[in-house]
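Just the one chain here, the form predicted on its own, laid out as structure tokens.
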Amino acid sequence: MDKSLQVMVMYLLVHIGLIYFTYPMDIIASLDVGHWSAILLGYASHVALIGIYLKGLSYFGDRSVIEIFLGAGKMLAVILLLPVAIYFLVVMTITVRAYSEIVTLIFLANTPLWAIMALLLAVTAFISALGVEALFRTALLVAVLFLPVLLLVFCLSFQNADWRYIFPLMDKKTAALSFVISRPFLLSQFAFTGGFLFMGFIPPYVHYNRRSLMWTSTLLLPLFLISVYVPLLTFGESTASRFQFPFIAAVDTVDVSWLMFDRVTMFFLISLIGFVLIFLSLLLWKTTLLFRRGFSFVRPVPAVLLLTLVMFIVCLQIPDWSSIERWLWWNSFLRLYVVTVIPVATLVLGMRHVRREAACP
């Protein structure tokens, strides 16, 4: 049964959950003017990597990347997939710790950090343990509940926009693309590269149309532009660059008297936390899949519980936001390796597979 709609929804949710916290801060820190160029460059790289990845997967029908790499040899599979498993674990740890800090800063100031982390991990483990089909159905339900709310917040977020702040559109630094090697720009790529690898893990369980995913990726571009330009248009570049979470600060300025909550920010954050839980559950499911390939005697639920316990212990060892930022920076190198090597390796193995099929039909 074709489940392209569920896969498209999952693709959107996991990226929306990552866009609106650190991404605007990093892009605004990358450039003084012409922020659109950094957004477009990151987006173009994202689309190119997805295109390569999906093209490689298309050569193998319903086989997952795990089966594809194992088919090329166990040693090659270990070399390619071990960094992926480590990357997933690090991303989950950073995300749980970072979002717990954000929740504490914004609306649960008196709740202990460990309790928020435990709650996020418990929900994540529960959804992941139900299996991939339940995970995709949950994503569909979360989308139905929260996407309309999010669209309303996006519309309201332009309430205090001053469109004169959109100028100037370019300077020498923007034209020369000198920001590409800057630390903030490299950190911002987390929002583009954090979620699309799941497309290679689900083929045996969830069938989807790969071409429809490419069209769905176009919906992300306006969301990335909104995340950066709403704070720029609300505060101006010099003021927006001082905020830790510029988009949330811009949404906090919206004044709507007819809402049941005092602040639109509450609507917004509750929606994003729902999306982040889906993202974490998907990551945990993929990590469990990789873990059980190496330790096949471990049953799925104990594997989920073991990985969750390890992440909780590691999260407790991260003391503050500065440490989270260091983890994000160190993880940038592993992320660049994983999100470029896996799509390219899939494409190369796919082309080799086709040549072999042609030689020995």
The other form holds:
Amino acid sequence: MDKSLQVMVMYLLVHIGLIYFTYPMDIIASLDVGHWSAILLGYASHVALIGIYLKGLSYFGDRSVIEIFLGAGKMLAVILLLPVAIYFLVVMTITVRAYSEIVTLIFLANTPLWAIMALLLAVTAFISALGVEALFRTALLVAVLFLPVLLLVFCLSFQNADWRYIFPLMDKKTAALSFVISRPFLLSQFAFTGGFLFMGFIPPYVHYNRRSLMWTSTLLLPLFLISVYVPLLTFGESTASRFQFPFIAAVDTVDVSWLMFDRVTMFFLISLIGFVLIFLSLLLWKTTLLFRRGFSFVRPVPAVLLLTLVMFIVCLQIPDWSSIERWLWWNSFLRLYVVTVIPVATLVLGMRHVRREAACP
Amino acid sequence: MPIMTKHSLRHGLNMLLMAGLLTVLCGCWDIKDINHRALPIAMGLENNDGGYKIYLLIPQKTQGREETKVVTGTGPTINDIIDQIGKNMEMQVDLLHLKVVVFERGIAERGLGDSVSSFMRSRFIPPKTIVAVTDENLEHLFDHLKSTSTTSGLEIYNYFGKNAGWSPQVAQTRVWQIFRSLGSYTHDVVIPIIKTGRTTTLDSTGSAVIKNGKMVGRINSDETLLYNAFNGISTQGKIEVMNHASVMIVSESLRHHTSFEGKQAVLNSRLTLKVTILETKGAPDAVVINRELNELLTARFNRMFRKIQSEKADILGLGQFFRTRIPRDRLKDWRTDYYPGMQLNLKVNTIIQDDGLLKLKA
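If the structure you just shared is the form predicted on its own, then what does the corresponding form predicted together with its partner chain look like?
Shown next: the complete complex, the earlier chain at its head.
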């Protein structure tokens, strides 16, 4: 059965969950003027990578990347997939730790970190233990519940925008693209590259139309622009750069007397945490899949529990926000490797596969 | 006796696990009930030997009776005082629903930067809290707010509420706007000045001009109305025209044109006000009212502009219009290099939309 809608929704949720926290801060830190160019550049590379990845996958019909790489040789599969597994584990650990820190910073000031991390991990483990189909259905449910709220918040967030802050649009630094190798820019790419690898893992379980997925990615561009430009228009560049979470600060300034709730920020944050939970569950499911390839004697549920326990222990060892940032920075090298090599390798293997089929059908 | 199969046992265990998750999933930790929280409506900050004295106006509902309480504390930092007050009170002080912060003028003159930044950092006060300044003793103001209150202290909130008692002669400035002006190169703010009223709860006496977080001057209520008109929020504002009439603003629109004459920044603005006539004395005709209104507003605006220009405070955000013309690295010198010598030509154009239910003399 075609589940394109579910896959599209999953793709959107995973990215929305990642965009609105650290991405605006990183983009604002990487440039003084003309933030649109950094957003567009990141977006273009995102679309290019997805295009390559989906094209590569399309050569193999219903096989997942694991099968594809294994088909090309055990050695190659290990070389390609081991970094992916490590990357997933690190991303999950950082995400759990960082989001629990965000939760304490923003709304649960009295709750100890370990409790929030335990809750995040417990829900994650629970959803991913139920299997990938349940995971996609949950994503659909979460989207139906929360996307309308988000849409409302996005509309309201323009309440205090002063459009003149959009100028100046360009300067030398923007035109020369010299920000590309800057640290904040590389960090910001997390929001683009965190989620899309799942498309290669689901083919045997969930079927989808690749073209519709490419179209869905255009929906992301306005979301990225909103995340950076709403705080810029509300506060101006020099003030917005002082915030840890600029978009959330901008939403905090929204004042609507006709809404019975005083702060729309809470709705927004809780929706986003819901999306992040879906993202984490998806990652955990993928990691379990990879893990069980290596150690097939472990059954799925114990595998999930084992990975969760490992992550929880590692999370407890990260003491503060600056070490989270350090982890994020180290991880960005691994991420660059993973998100470029995997799509390209898939495409290369795919083309070889087609040629071989043509040679001896 | 039912036979326990392995399957039903597992099912039961799963159910138990899920029920167990429910108890932790509600996310309550150190929960404090709403009736164990004090939710102040207004906070007053007064200078106290380099530190602060804080006044909190807390509404209380006990057995159907609505009461208001004023709690005070002194200390070196705001957080420290709130902590102390919390320690001494039988309830937890929760500033999350604070509506108004009133600064004593001394603090405003010394600088709001530190306190506003700490509000923004700690999130214990919402960024959309309204800020006001007062000339008088805060103790007197808060006592007055308490003793005259009939709606558990909500008066001061309603006074500034757009859907309640706010009128266009009063500025409406929020914490985040002051924070923005602290970092902005081109945008200063004004803060309403209030005092206790003789027959009403509060009186407005104009607005404080805030530059880089410090109060550098003041404008009166009429000028505040123009300030609001310039920002597009003066609908229903009323203006006395000389001795002939009074009119009400129905709508306003502004058009700007920026240019540079050599090094001098020039802004040509055209403010179009649509008004309706409320009151006339004698029998003026529309042409007279129109001309007098234009002259009055232009003169009043120019006087205000010269005043704030001499204080180098850009409360109208005029630098914003030059963002496309001044390179960004020079923009931070806007207040010192460009603004004092800037030329603003405001043309006021009023349209008498209608003259009420009575006809004007032809």
